[in-house]
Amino acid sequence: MSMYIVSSHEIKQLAEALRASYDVYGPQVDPQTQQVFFDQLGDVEALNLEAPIPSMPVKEILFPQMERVLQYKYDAEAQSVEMSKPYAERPKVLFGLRPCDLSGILVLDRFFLGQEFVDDVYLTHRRQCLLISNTCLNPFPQCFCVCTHSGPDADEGFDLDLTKLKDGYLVRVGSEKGQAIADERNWKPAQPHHLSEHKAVVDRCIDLFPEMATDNKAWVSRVMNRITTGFIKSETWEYIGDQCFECGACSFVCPTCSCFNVEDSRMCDGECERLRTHDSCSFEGYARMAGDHNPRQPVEDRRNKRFFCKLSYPQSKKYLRPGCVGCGRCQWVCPGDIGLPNVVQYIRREITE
């Protein structure tokens, strides 16, 4: 792995230089709000690396919420129908990816690209898309990357990784794509004692997320052993499944959820369009079938397959890691308190009694 040492001006001149070619996005903090949105940058100015994790997951960009996925039109007279794809190749940066965020776009891409059928709308957004990590110098008050693995650097899947040192950032460079980049700019190598930095960095970041890493505590290994193996009372995933209010926000704000509905709607000129939305496994009718059968009618039945997709070992050996990457939003948005961390705490909880 080539790596460069490289200053803080430079990184804004390589954002710069990409937006020529790729739609570039990263970190930007709202003046009013100051929430932190990973959105394109219309200025390079705005990008902020060293701005906390974004509101949203940064897999909006390349599965939206809602898309458009066709366009189509029927002739009755003819019997013919026109169909158009609506969405279109363009190429992206992903500039300032925290480890976390990154770690949701690699299951996705096993969910979506890695198995037997390939999602055409979903490689089409994905094919030309550069990958730029940054590494956590500091633990987030909901951060627990440490307990899922994904975090607070990055092993795999980025094109560059950014490291701030006291000299500059350390460039790491994982991919073809990357070390072109690198070889056009001819940055400075890095030295060994920077390697050596990069690695204190880390560490130091570990050691601090007792100290700063307040708001959640989430240590799965023992828990995804009992998910596993289904050995938790009933009467826990009804505890969990009371304070459940169906409202989907965990799922829609998680980095690795890929569920998603599908429908076709007339608009008024009699052209159809088929459109993909994010769907959750806590809606009711997620599991409905044909003729109204239920199958996960109770909320407990789909708060128990909600955990098992995120920390059962089939789901972890499917995606080469859990299915939570321990980015924290969860909890932030759970009107019940039922985000990951707190559900890995009531059955450990059940676990000393």
Contents of the next structure:
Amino acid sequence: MSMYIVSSHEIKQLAEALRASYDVYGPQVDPQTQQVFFDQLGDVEALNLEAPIPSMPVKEILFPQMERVLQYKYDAEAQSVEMSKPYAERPKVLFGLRPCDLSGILVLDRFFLGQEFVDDVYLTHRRQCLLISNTCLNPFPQCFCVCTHSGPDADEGFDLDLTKLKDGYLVRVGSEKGQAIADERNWKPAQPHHLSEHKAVVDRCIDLFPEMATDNKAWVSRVMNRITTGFIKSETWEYIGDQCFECGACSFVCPTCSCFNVEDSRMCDGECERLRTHDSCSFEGYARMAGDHNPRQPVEDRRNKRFFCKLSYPQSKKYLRPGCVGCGRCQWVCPGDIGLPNVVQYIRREITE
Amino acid sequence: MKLMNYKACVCNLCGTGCGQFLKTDGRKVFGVAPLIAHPVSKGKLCIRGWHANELLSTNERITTPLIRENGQLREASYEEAIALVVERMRQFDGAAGEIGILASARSSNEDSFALGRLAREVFGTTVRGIGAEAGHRKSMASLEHAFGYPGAHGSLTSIDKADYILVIGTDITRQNPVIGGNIHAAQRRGARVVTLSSSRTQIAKLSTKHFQQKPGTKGLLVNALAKALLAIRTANRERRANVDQMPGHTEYVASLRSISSVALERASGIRYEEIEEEAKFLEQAKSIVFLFSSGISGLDRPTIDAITNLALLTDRMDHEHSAVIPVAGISNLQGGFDMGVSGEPGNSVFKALAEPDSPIRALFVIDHDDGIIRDKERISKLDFVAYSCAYRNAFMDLAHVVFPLPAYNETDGTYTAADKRVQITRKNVDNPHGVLPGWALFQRLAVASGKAWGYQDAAGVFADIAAKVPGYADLSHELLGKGFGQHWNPKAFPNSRQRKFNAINIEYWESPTTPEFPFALMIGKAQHYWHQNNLMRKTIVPRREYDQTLWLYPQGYIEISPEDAANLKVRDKWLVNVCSSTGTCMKIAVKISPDVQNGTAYIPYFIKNMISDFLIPYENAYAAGEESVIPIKIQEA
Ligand code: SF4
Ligand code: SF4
Ligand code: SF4
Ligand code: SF4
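In place of the form predicted on its own, the structure of the form predicted in complex with the partner chain is requested.
In what comes next, the whole complex appears, and the chain from above leads the way.
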């Protein structure tokens, strides 16, 4: 793997150069609210690689909350249907991905592309995507990627990976695509001491994680064990279920949640459009089957579904990693108190009591 | 640098006023994100807020003015439709009560203010009202008497700091979920959260203490709590000079003293000793927040008076983290009252429509997109109905002229949340059909009637609001655009330092149930939907959730306790005959719920669509909201 040491200026130049042939997305801070979004860059000056973890996961770009996936018109007389594809392929750069979000994309890749059916919409957005990750120098509140092997630095899946060091950014190349970009630029090769500095930076970041996160590390695997074997008391699930307000937020902000709903709606001129929207296992209607059977009607049964999905072995086998990447967003947005790290705590409490 | 695709605004789907980002390219809305820095919602949204993009993308929009011709609505230009409305309205005598205005609790302050001017200056009428206002007027009257101004005392953010939170009656995790979440968070940080509710609602489960009183006795219980608080002070020989001197104190205390613990227990099912225990916590709390629902399913006046009185009696209302908040279900109900479009006693449009011999002949209506249109018969017989709304709905069938309106993100506007926080939403999407904002439409109507208002934009309308509406003087669009809104200023009201107790009457509510009609039927709320049904029905996921209940219980449902179900020998989803004491009957499915007390039964509000015939004789009880009780019997079908 080749490595380079690159100045901040050269990083901006790279982003600017890529804008010629790609839509470039990156972390930006909204001036009014100080909230961070991973959004398209109108100007590379807005790119802020030191911004905290974006408030919404990067999956918004590849698998948006709501998307038109088909347009069709049925002509009853001619008995013919005209169909068109409203989504288009555009080369993209995701510039400055936090490692947890990168892991999230890898999970979504497994879900949408790695099984029997390949999802054409996702593939279209994903196909020409350049992934540039960015090592976290310090954890943000709620982060616990150290428990889920998804941060604070990236170890796979990127084309280029950035780490801010004293002399500039250490750029690690992770793919041929990444190498091709590096080859076009006149970057200085990195020295061995840069690599040890990289390790030191990551170690320091890990040390900075709050005790609860590092402490939870061992517990995550014990909790996974419990969840997989079904040895969680129903009172614990009820305690969790009572706190669920059924808002769906935890699924919408989770970089790995992939559930969606499909709905056709008619427009005024007889044309129809098919919308795909995010969905959530917290909703009663999500699990309902034909014939009115609903295996997960009570809210606590729906709620534990989420944690089976994030923290059980069969699911991890499917994704080749735990379904949770430790970003902590579900903890931020939950009006109850049942973000994933807390659920680990609740189950841990049950184990130790 | 502004973000390309995320625009901050305020969720318009209930009176909490949560901060929201819309993901939009300026033409369509693709998604929603919560706004982390918002002082009330702090990065949380409920199912409605999270799906605002679906509502804002619906195809069921009104896109152009329409005129009824030969029974059919046809497209028309603004010029033509405005000219027609002006001409028709001229034929009615507003001063004689021939024209009525039905304002909307979702409209922006700018729209409601301009509508108020249109009513007064152009139509010359004072007959008006806001949908869902009945309950809120009681809250306003009680608060105005107690605190000197018609609005909440304190801020919703007090929930995050207060020592003690009392939630009276409302199913708040359903109606205003983000407030519910904040209360839950307060409980976790150690605040004492107490809920008074006849059924075991989610907030009751999440509270430190739940008083599950018998129906109809919330006010009595609040008064009993006051009595116990007073007793503690007497025992401690503690005097609160400022409270003692408030007008109404002597009468209030005398009424409290008359509460008999035996009668209290018989009526409410709660022992006075338990209330005495609770009063100790109340006495120790330095900051106290009272929350109750206001609006269409709000409390009755005596219960609200009991609450405001107890608030004053605690003597903690000057603490910066104390509050008394009538929690509005609809986004700008408070703003509608502030802008003066609510119907005052004597000129209520609802009364005009309900009384068969009232002079009303024409109606100008905004929104009113509930599934059920009250007084539909009467409205359909009026000489002229003009209607404006963003979305297509049943009221269009009654209208002679229809105007489109922009959705809440298609125009600049301010909204006043339940706690008087005035917030601005800036236009972030162009209305594809170029429809006029409400205030601009009303101004065009005024101009066509020969009146010039001279508003250039919504900010200009707001400047006029600041000049004329008490409490709004310090506010402007520019200022509101800088942060997350600002509470309007109660000091603008001359009586705002003059606190007074409301007069109360101690009544031991007698359940109207009889051996023959042993169940007390109440109107409850179901998950997500209540009166915003018609908006939620234009979404995808929330609509599906709403339909869940209907799929499982296509005939609607009545919730009863497991024990009652066992006694009746019925199981979940079985059909039963429900008969009221006035003789109306209906067939409905049973839903067994452990959260319901024995002897009580709930029908969700939205099922009124299906059971309106059953409820017709109870229209008054129904309007009384949460406290209304209908005696019924339940038999196997
Ligand atoms: S479960 Fe929660 S912490 Fe884990 S990846 Fe999803 S949002 Fe992040
Ligand atoms: S969870 Fe880890 S990888 Fe993600 S932002 Fe936080 S520290 Fe970085
Ligand atoms: S964010 Fe919390 S309250 Fe909302 S659905 Fe998820 S677990 Fe339930
Ligand atoms: S609580 Fe009300 S304001 Fe907040 S997101 Fe829900 S509907 Fe919108």
